[in-house]
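Quick heads-up: it's one chain on its own, the form predicted alone, in structure tokens.
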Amino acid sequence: MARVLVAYYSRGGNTAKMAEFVAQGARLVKGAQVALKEVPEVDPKGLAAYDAIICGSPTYYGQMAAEVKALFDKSVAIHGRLEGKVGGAFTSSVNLAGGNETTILSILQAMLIHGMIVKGTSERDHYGPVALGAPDERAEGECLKLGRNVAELAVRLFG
């Protein structure tokens, strides 16, 4: 059974709704056990217990929220223990060109520094799902796809 964590930070509820869709997509995968947690509930040392981590943040000045950054900063305590695990990211923002992709990339950079495997896609939201405000039908579909894709890869790699 592959353990998948969907961790998110949300102030207005848009990123939280995206996280629910991501978790729903991951739960469609046979052999995936999915946990959905707000970032303040996540113990950085407990990240190593998961085979896949999908992280969501609102876009703040083209970067992940400070709360999400703090989680990654504290994860230095387990540096090297996320090597080979699967990662993914998503974000919400208010503007089309408001730093959405740079926010996702900031999360993925932290995952890559941990040695994680990042599952991209050749279709639509290449780096990860983006919602402008509340997630619409397009963003919902991208979130479901991210959850499913990451969970499928985790199941293949970790059983």
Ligand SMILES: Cc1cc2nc3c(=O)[nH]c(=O)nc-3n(C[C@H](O)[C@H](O)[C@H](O)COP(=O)(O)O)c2cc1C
The other form holds:
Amino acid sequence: MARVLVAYYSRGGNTAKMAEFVAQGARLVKGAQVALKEVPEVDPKGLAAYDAIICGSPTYYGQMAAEVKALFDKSVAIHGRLEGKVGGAFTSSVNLAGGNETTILSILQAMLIHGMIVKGTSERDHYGPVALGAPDERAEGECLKLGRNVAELAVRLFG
Ligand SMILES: Cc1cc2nc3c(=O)[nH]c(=O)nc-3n(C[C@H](O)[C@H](O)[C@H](O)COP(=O)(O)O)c2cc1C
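Please give the other form, namely the form predicted together with the named molecule, since only the form predicted alone has been shown so far.
Let us now look at the entire complex, which starts with that chain.
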């Protein structure tokens, strides 16, 4: 069984809705055990118990929210223990070119520094799902796909 965590921060509910779709996509994968948690509930030391971590944040000034960055900063306590695990990221922003991709990359950058494996996609949202405000049908599909892709890879590697 591969353990997948979908961790998100959301003040207005948009990223939370995306997180539910990501978790739904991951739950479609046989052999994946999926947990959905808000970032303030996540124990940084507990991250090492997961085989895959998918992290969502609203776009704040083109980067992950401070609350999400704080989780990564605290994860230094387990630095080295996320090596080879699977990662993914998603975001909601208000503007089309409002720094949403740089927000996803800010999360993936932290994951890469942990030595995690990040899978892109050749179609649509290459770095990870983006929603403008609440997820529409297109963003919903991208979230389902991210959850499924990450969970499938985690099952192949760890299941
Ligand atoms: C402090 C702050 C900074 C923000 N910075 C940006 C930004 O750089 N670009 C953008 O498009 N939207 C920005 N937004 C808008 C949010 O990303 C957007 O409303 C998002 O949908 C909120 O997600 P949530 O409902 O999950 O909290 C910002 C909002 C706040 C509160």
